[in-house]
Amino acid sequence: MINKKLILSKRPIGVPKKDTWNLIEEELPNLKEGEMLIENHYVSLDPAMRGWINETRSYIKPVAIGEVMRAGTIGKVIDVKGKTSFKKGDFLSGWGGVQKYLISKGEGHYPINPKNDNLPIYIGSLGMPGMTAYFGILEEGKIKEGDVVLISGAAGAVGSLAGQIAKIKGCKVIGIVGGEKKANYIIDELGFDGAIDYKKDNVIKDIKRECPKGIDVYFDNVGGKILDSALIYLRMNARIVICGAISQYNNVKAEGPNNYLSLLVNRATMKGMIVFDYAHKYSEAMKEISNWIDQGKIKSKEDIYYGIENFYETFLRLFNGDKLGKLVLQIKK
């Protein structure tokens, strides 16, 4: 059997190139005792991506030179030799890599239930961005109901679940995104309380007219720019919630914050948040998001693509806005 990889060529300045990876194919090996064969179905494609082919290093080991690109995915166990930790059939999430197989012992992979028809969901709102959104809001953000609560990135895989799960919790929720057609999804779908759309708003006379009275808790996406606009609203004792900083990640020098004495002046707080901290409670997180889900309460959406011929110009997606939701790169039909 050929394995089709993309493996990580060189460390990217600014905007990764085309050539940052490279597509490779080899033969598989036979397997060894214990070693099961997994063939990717799916995997997903997060903005963390663009961290971890960084040189240095953060909360998780950079991808090396020659390495498969590091990636959540869901794939089927084609083939075991011997006692394995799943059988031929189960369906598994966990980091496969972007590549059509792997060769594992079970090592962060658990199994997820074939009996649901939409798969990519296990690498969405039952994956690490549904963590991620979950505890972010309910644990870091300590939301409670009346808060007002201002989400950036609004209409992507972590922000919309966070601010549904705040809707949920009796929360007023504004969200901040890209574009007309965001802005519609997030209200008429989503049930936000209102939107800005910073591409043709004037996002800090907006965060005024949207949150006349203040924010509660902030949950950024973004940083940059729009999370210093959000630092001149913050009421006393607000929460600050830095789940991700997307309009950044590209540049050679982050932007940092300049309205930061807001901070002091509302005895506010800003706390950085790995979902990895969490990883005891995700079954709790799991379980809930799901009666949720089930109850109509949340909404998942996965915008997929297929080919990992097209991995490029799909992760591309992450950073020009063009995807709705949860962006998935499809593997196999």
Contents of the next structure:
Number of protein chains: 2
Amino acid sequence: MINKKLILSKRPIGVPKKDTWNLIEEELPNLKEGEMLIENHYVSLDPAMRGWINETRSYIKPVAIGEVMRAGTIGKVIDVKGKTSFKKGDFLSGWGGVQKYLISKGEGHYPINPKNDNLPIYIGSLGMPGMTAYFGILEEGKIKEGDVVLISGAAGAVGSLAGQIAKIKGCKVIGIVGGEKKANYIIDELGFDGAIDYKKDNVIKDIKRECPKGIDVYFDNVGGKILDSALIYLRMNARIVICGAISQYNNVKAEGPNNYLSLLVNRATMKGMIVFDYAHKYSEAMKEISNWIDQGKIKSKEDIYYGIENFYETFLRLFNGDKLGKLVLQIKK
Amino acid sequence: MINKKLILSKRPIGVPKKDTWNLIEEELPNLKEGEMLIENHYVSLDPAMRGWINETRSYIKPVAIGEVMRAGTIGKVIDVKGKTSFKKGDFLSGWGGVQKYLISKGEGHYPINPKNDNLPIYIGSLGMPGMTAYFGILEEGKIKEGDVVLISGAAGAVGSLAGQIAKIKGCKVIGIVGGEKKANYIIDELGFDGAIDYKKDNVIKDIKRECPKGIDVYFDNVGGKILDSALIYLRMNARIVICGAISQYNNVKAEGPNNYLSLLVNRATMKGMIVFDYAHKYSEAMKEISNWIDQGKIKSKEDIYYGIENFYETFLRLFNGDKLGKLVLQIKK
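Taking the form predicted alone as the starting point, write out the structure of the form predicted together with another copy of the chain.
All chains and molecules follow, beginning with the one already shown.
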């Protein structure tokens, strides 16, 4: 059997170019005792992946040159040899990487039991983005009823879920998005109280209009000028959750928040989070999010593109904003 | 009787010029029932005063044009009429402003009972800077034994005390200062474990050398490039206490910390503080600091200059670094 796998071929400076990766074909070896052959169906495309291909270690080891590009996946066990962790036919969520097949003893994978054919939700609202939104808004943001919650990247996988959870908890929720379509989406489909289109509007004025009493919790996925604008309108004891900074990931030199002294004036807190710290509580979050979805309280949207050959163009959608909801690359039909 | 008082005459842009204030003479009216005449002996000069003369409200109302410049003071009641809050001869700490005398019913003042003739300590280690250091390092920084604590402005009124308290609590304490004299002072006199001279050394390399395992708590009085350098070496769950930003107070546009994403990678917290929030616990802190001073565990240094006419030149020492310890203007000999 022939595998297709996407190898990191060089470290990008700025926006990755196509030659950052190389798609190669390779014959798969025979399974050894205890090994499984997993066929990947869906690959998760996440902003964090940009950080993983930098040379410097951050919260996780960088992907090495020559290594398969790290990615979350949904796959199916299609062959086993001997006694294995999972059985043939099982669906698994895990770190399968950007490749059609992998041979594994099951490390970094866990079984999923899809109720219907919506497999991609397990790398979206019930996967890493879901966990990030859940623990980020509840445990880091410490939202409480009546809080004014501002969320950037609000039409994305994490932001859309964080906002909906804040609505469930009785907050006033405003989202910042790029484009009218997304602005309508978060209000009409997701039930946000307001939307700010950073591509059209004056973000500073619009935050003031939408949050006239100021912001209790700012959940930041983007960084840059939008973070700086949000800082202006903090309320006393406000919490800023630094979940991501998509506007900065392709910058050689990141741009910090010049208005950070608003933290001092307002006794506010800015705190960074990494979802992996909550791994011991994922199952609890998955159960609750799953219930909210069943009850119709949360809508989950996946934006799915097809073909491992189209990884590069699809990946760029993370940064040019040309997607809605969770970005997924389907590699098996 | 003739009063001399320093009036705010215009709002400065950048470093205040001499004509920001105007020293005027004015005849004092007679005391009315319940009023006291207070003669100010010492005026506290603090970096925060720069913020109070900006037009924009921050955590406290700006000083108005034509108003006496706000300042903490140590004064003595020299006359009273009728039934008053304090009696003739009492020493008071309070918000007396930059003026030789004031007539007051006692609002914003509390009595002090100096053990010896060291009156200025009541606007230093036992005053606002002392309270800031105490609550900043203990309650905001949440220091614990063994923590690596980095402090900027370490030879100043707040930094020197915060560092000494961290030493008492069993931390490793490194100070950042300007100049060799201050570097020697914090090591030899105050018992810091190390010093970085930002005027001479490469701050980034030196933090790495002095804190090879990284920083648990960074207590920031200066902002700017030094804050940005400290961010590089955070340990997991580090706490940054934003107490001040003296490098930024005279900037028209503040410069934010470009390395703020270190908060994300290290799950770290950056939190602003204003000492007034701890007013209900000042007496507790004053008692403990006073004991530490009596036990020789804390050294308190005041840098005293004379003459209300010299306010301007003395005030500038806050920003050009030409002082050691708590800066005080004595206006009565």
